[in-house]
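The chain below stands alone and is given in structure tokens; this is the form predicted on its own.
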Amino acid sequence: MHGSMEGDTVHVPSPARERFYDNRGYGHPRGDALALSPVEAAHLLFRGDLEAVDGMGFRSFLATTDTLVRFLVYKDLRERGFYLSPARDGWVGSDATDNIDFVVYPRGNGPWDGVTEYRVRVVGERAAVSASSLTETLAVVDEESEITYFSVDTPDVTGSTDHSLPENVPGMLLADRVVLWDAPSVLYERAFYGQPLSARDASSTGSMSIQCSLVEAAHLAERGIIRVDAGIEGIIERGRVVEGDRFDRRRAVYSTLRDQGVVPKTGYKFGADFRTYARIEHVDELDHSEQLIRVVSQDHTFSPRDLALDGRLAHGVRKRMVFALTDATGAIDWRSISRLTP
């Protein structure tokens, strides 16, 4: 068979919509003839079902049309046994979005069935990725055309961790740290607030001297159960000298897990902003961390390399790794990332 191009679409004859739309979800019908996506009928030239395209072959079409990157991802997927649509408005199956670029079936369904697997955006591994883009799931092709696929949700980022705190502990502001001299134990071992100065801390005395980051110091100065000379005003200049705007931005981030119920603590060794703790009843019987946020602006660029390693290394510590994506506003939406075998 063969097929013309008609602007961006293939148009093949009748009985094209009995071949390959009815029996295997290629297309959109035409009465009996059948439209396709420039990406659809390179792979019906790949397979040989279709002869040529204006007299194109496979190579010639491939370079004509520029849809190798996507191509691979949509031979992939056909080869998983899945059948999808290019994301086009009015297509069966479909709907035109700038964010996908083909709608995945679930094993044994078409587009006529209504129900949806995946909604796929494909990117090679040196392309751009905005962090507000981040809505659904991601195929990364690389240099050597292999694709990894990455699963992005909107992540629960409550939790229950909820005890009766002291108010005006005095402390004090030093360099990039504020020191409670003679804080109530509570605030470490129940809430889990800064660290003890000493491993030698006693709390059995019911108080210990406790290192709180700026990000912890202002949210607890905001809440007027800590107290500095400087203020709330003087933690959140120091906070802004040391860290420039990412210190705002961290600060809405981490009151906010606070206020949901989390506890978060620095995430340092695990190259993120935080690590967080759903519920904690006392620090000794604290249990390992379920997830990892790094904040970032709405604004904010990732390229693939970077989703791969932070989705690598969440995965390789047991932890779920999550974006906090902030604006101006201190609004925040919540993007996860993790590996996936389609």
Given for the second form:
Number of protein chains: 2
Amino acid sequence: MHGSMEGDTVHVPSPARERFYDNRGYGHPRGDALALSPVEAAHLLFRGDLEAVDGMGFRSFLATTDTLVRFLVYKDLRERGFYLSPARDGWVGSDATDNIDFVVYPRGNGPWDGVTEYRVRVVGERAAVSASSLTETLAVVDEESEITYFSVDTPDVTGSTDHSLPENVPGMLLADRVVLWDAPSVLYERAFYGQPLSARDASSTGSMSIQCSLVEAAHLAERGIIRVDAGIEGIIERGRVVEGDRFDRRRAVYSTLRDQGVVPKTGYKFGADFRTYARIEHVDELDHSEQLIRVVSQDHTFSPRDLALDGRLAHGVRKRMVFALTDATGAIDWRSISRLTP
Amino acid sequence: MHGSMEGDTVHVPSPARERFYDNRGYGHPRGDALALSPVEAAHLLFRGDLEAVDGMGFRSFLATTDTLVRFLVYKDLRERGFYLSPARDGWVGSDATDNIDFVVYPRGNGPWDGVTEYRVRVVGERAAVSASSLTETLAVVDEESEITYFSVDTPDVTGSTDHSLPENVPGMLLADRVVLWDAPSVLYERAFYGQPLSARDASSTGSMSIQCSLVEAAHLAERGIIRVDAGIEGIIERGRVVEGDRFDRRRAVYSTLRDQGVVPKTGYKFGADFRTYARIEHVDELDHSEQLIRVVSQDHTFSPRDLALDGRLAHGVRKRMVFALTDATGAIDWRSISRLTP
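Having seen the form predicted on its own, can you show the form predicted together with another copy of the chain?
Below, the chain from earlier opens the complete complex, with every other chain and molecule after it.
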């Protein structure tokens, strides 16, 4: 069979609908004829099911249409046993088509069944992916044409850590940290704030010297738990000096997590902002942290390579990778990513 | 005993030399008296071995000197059983003191033995570490005052992959990749260039369709192995369009690796530029890749957090993390980093 380009659509006459749509889920019916997106036409050309489009075979068609990257993903999903449709308005029922390239149906289903398995966005590894466009499934095609799928979800970020804490513990602002010289040990041992200055301090005397990060100290000072001569403002000012705007974003995320019963600690060793614990009873009985949090602004653009790095690392240490998208008001959208095998 | 500040040095009178230097490796002798760096004095104050410096105890001394971060590392290394000296000219024999903070002696040795175990540079997690200053041992203090040590080495980056390759294989430049429609399979199967378009292509017919990245294609075209209508210049131009200057840097690293018998493939899944194989006989017998390569310019500054992320990931997948520092002439300095437990 032969097709012809009409704008951004390939028209294939009757009986194309029966042959390609009814039986195999390609395209969008036009009576007994069929409309195909270029990527679908490329796949039928590749398989030899379509002979030519406007006289072009597969190779020429690829060369004159800009479909290679999406073709690779389309082909991969077909080879995995899925039927899928290009995300064009009217072609995929009532599914919204913003920011996505394909609607993928559950195995055994097709465009006529009204059920969706994945909503896939295709990007090259060098694309910039804006935070707001992180969609449900991301298919990244790397420069050597291998495909990685990520599932993007909205995680529930709540925990159940809750301890009674003291008030007005004196602290000293020292460079980019705050030292509490004689702090009630509950602050570290149960609420997991800071880090003891010395292992010998972790004693039964009930008090210890604790070093806090500026973000921990700002949170504690705002709640009246610690008191520093420089004041809350002094801590915040120091934080902005050492890390600029990021300090306010990280502080908003830190406090939101604490207020939701989650304990954030530095994620430095994982290259993240925080690692988090949903429930801490005592530091001597710490489980592994469950999440890694990276704080970014709402208008951040991700590089797929960074997503790969974060996702891979988190998977390797069995944690969930979570992005905290922050705006100027301190509001936070949470997104988690994980590798997906369709 | 009491000390007194003299410029950037703490002077402690006799018998301080015998007590602190001869027996425990602190400071630099001045006859029977002793000169201490502030971080050493802080440690002696912390331990209670020194009562005060100019009337200041440990807490006040820390507050008036900017020594907290280095103090934490000094204390950690002492607790691990090392003697160490501040890297001051004349205090550490003939050791160069550029870019480092401490000279650490092998356990059981001291400043009088003339042997060095580590040369340590201390940085906070927010510091910018210039590529040229990546020193032998890096001690990173994170915002919660935990310390991570990295060993920086100059790796040998050579391999023994060598195959006879065809000439003038025709290719087509398609968006940001080059497709070789009918290529001798040796190109992929033995030399591991590109990626087959289709699994069905990996056949015994001796020829297959191979997709190459632009960096692979530029290398192959420059050596006359493939031929593209757009020419070598067309490939390079396309590369610069899609990734700017980075393309030339990555191309220099790619070709250097290939010329040294090492096979670079995309490191995308690890968030790196390349993963490498020292020897490939046939793709069906691939071992794990041994190295991850990140390409940066000579004047790049690393964030310790990125080093932590790269180092952690590489360790998790049992690969060596290598930075290729490139200059405008294509010359490359290689640096590897790995976590170190002193």
